[in-house]
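For reference, the chain that follows is the form predicted alone, supplied as structure tokens.
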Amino acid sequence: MAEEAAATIEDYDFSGTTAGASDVFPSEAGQIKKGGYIMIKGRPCKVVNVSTSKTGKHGHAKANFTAVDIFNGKKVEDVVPTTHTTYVPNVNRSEYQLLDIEDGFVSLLQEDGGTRDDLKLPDYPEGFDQEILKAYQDGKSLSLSVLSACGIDQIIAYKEEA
């Protein structure tokens, strides 16, 4: 008779865990308002307009969302019954001090004193990357705002530090 080994805790690797935060969370479509966020076609979007239709012959009121993709600025639309579940992205905004720009990548100072070197200069809006590069080359001390959602990080704004 073959001996079967029972799995022990040592057989599993739990070292690659995250804080458990999800990229998105469920929300009833009727609860999402103008200025809020919504996932449309798998992309995180900011809602610019919401209109609701009355219940019709088949029973569901519908919410018509007009939104803008937060990373590329493209306008998207979606129609969802107000009682159905849709998804809202977890969107975070962080501020970093710019240390260096090399080969289109920025080096940023994190709050813990470490550096972050994995972000590229943004390609949206058009010419924004050149604006940041010129300000940096002019010797200005810059603080960059980075928007994070659904595993995507992108520089969305900058300001000069005093």
Contents of the next structure:
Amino acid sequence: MAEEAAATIEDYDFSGTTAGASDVFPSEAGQIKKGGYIMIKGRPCKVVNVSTSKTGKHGHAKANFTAVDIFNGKKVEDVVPTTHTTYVPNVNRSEYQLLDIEDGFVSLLQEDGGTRDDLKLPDYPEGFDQEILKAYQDGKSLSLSVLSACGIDQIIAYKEEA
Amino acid sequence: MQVSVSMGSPDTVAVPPSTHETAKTAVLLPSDLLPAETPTVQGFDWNAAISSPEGVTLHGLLGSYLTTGFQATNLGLAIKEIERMRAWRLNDVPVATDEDEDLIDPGVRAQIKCKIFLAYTSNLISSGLRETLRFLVEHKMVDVVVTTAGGVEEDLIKCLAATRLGDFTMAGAELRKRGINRIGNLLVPNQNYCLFEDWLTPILHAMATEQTADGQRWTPSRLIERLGREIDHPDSICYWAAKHGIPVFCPALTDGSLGDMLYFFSYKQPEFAIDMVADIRRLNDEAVHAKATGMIILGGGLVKHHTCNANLMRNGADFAVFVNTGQEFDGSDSGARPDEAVSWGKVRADARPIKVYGDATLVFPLLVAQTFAKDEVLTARKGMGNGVGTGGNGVGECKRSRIE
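Alt. form predicted in complex with its partner chain, vs. the form predicted alone above:
All chains and molecules follow, beginning with the one already shown.
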């Protein structure tokens, strides 16, 4: 995992998941609602808005999705016929206690008592990594939220523990 | 007692004319004699026709239109204008001083015909007039077609599913609930458009690939040609146009179901592009390089203006027939009479263009019956489905563009 974490997000190709992986599951596009998740151009995204146009002169009923990439915040759009099968990413969020930060990598305490050292400080949003580093260096006790989807893990939030 | 007098010299005693006399002079004002050759208004002689061997025939009836007056006369004049358009040959005009070397020979000049532009609005393709328009294109009786997006897609959709007859009075909200779209008194179910989408989308993907991989530059006319090949159905105008190399121009290709499909397609393939500039070049060049042109324009709006404007490039068409329901009082181009086109140089000042006021579904089949359908080459070779007819504007058959 260490070498994968060092690569950039763009190196990942999500379009071909293997049968055994549960990174994504199929869903009828018409079933995906605002606040849900959807794969757009191979990226896991959170749906910010859906508008549907009923069947008409333009053909089958369509769902027009406005979504935000969950890892880099980019706004993306897609239009899918509501009866088409599209993919929804399996998104998980876990909390870990921060043990150490070294060379930009964090050391996290896992539930089973072991440590996890493969995650880098996040490069999105801008300056977030510095923020975490400073909080840690100020001696605060931090718990980090890690978002997981499609084989990517990324720190997306932190909390100060009392 | 003296009666006061109102007019006349002081010497005469003028008596005011009685009311009777005034009225009589007004009504029975002697008229100028019209020239003897002025045609007489004369309608169809039913008795003569019924008692004749052939009985009442369409051609006999239409023959009477010229002298019947009002729009019947205009129809008769339009028939004459189309006959002139079809009969014109380059050897009708003297050899120009700067004429091309290979256009001097009288034998060659006798082969060169007037280039005919056929323009029609999309509602006419939704209607059964589509069959009449297809007939003209099938037999290469026109050289250039100008239409709107609906004029292309309704023609293709009819090969996938039928348009149905309805009624002008069917309630909109009810139809929407049932998923049926109304065009006047015609009905097109949503399902027809779904079939169109399913048919079109893979073709668009292939076209996008050709654009990226082979550098193919798509224009509306090339796209329509491709769709004509893909539909591969003898009922379709686009099919015959592609087969005979007759370009179909549609600058507002996005204004219809095709546009909807392109909109959705742009989410999948944002780089797919359609070049309008190349098409205006192609259309205007068709007019500029023609030795004579005729326009047959059914309807108004874009199809009318775009066709006339192309002919502006050659200082005006030599022949023109407009059939539409437009009125000029609002200053619209749709309602403008041919004389307004003359003021722009879209029709030549010495031409005899004619406008027939009326619904083309009523008027145009009659026009075709008296002109194109009486084509000697066509009627002589009955049963041949290989598109015999007039066409081309060079020596013999000229090769039209394939997908370049």
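Rigid core: the largest C-alpha set superposing within 1.5 Å between the two forms. Since this is a predicted model, take the numbers as computed values, not measurements. Numbering follows the first chain given and starts at 1.
A movement of the C-alpha atom of H58 reaching 2 angstroms or beyond is seen between the two forms when the two forms are aligned on their rigid core.
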